[in-house]
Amino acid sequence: MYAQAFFVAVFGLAAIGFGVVVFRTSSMVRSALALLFSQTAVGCMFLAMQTEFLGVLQIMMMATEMSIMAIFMVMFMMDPGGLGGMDMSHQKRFSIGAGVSAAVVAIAVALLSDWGPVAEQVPDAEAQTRALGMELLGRSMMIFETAGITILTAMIAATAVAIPVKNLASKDNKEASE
């Protein structure tokens, strides 16, 4: 029980510290890599809690989305690598309050809510995998299905368009003349 609440603990101290560094670099591409270490925290908060299938979805989501996020400002951003000396924070006081602020009511809600008793039996992880694996192909299959379709849409398109397009005709017409 102490070494899982030690790993959780470390854990989330770890998601919080790459989360401020999400924030206080200047480069597009360090600040995804500290977003993927960040969430990647998070999962490994989820497998330290004994929750396998949602630490390793998590995991993997992350890896995925933070690489494609990564690939895409490199092609696309004026200075992905920060070199160029740019803030990438604005209204830093209000966003310093806000933080702030939301750490606060955070902390209130954990401290003073009422959780509820613990529960006594709960069952075990495949019951839990497959309670959970029902509910998501069940109901929200559709949504699924549709999110996926859109999102490999969107990657395809995003490539179709980063990829030049040689004109053809104009190499025939050259080799022709020659």
The other form holds:
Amino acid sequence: MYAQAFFVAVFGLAAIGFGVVVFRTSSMVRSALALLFSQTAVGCMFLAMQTEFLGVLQIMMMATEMSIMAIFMVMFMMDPGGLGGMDMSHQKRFSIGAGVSAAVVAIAVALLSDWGPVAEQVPDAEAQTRALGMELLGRSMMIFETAGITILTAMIAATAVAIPVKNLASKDNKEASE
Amino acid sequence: MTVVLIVALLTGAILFGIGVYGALSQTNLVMIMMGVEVMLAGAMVNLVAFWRFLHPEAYSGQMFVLVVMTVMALEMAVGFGVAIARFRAKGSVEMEEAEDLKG
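Now that you have shown the form predicted alone, what about the form predicted in complex with its partner chain?
The complete assembly is shown below, putting the previous chain first.
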């Protein structure tokens, strides 16, 4: 129990620390890497809380997702290296106020609520994965299928939005001239 | 055990606050998306903690985490699609230059 508390706290602090670095550093590559480390620390928290499948999934997903994000940041940012000292933020006071308020409310709920009895044991990793599979293909199948269809829709929508309009216009002109 | 639950919930709360700050304070679309990712990570930490310490017999808790991960992937895919379209049209993804999108 003490080991679990220690590891959850250590990985939690790492997730928070790297989360702060994301918005404090000027270099966009460092920012993307800090987010990767923060999300990996969250995955390690899942592992420390004996949720092995979700922990491994989180680490694998975030490793690929943040690598793609780093490439996009270098492509799209005005000052990806952060060498120009550009300030890429606005409404700082309002943002700090909103962030602190949201955190304080959530912390108050966490500390003041009566969470009732806490479970001491959970099934092992194999039993958990099996039970999650049965849940996905049983009671929650409609939600699972909806998530799959939504991902497919988003992939098509993102590709459609990203296709250059110029080519379509030139194709229309070509067809019109013919 | 309650201590571990509280530590996890506090971590989730602070991550959510950091995400709110990032999403509101940044001017670049990709950085705003990063803020949203941090907020969703905070929500996931809470969901896993609730499942582990309060209802380990109900696997719909883990199902919720999978749904949140799906939302993260969708946000990335659609966000980058919009970013590419915007960059092609205006040469920038700075949100302060996107006032023409106001209705």
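In this text, the rigid core denotes the largest set of C-alpha atoms whose superposition between the two forms falls within 1.5 Å. Being a predicted model, the structure only gives us computed values, none of them experimental. Residue numbers count along the first chain shown, from 1.
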Do you see a C-alpha shift of 2 Å or more at Ala158 between these two forms, with the core held fixed? yes
Core-aligned CA displacement of Ser67 at least 2 Å between these two forms: no
Return yes or no for Glu52: a CA shift of at least 2 Å between these two forms, with the rigid core superposed? no
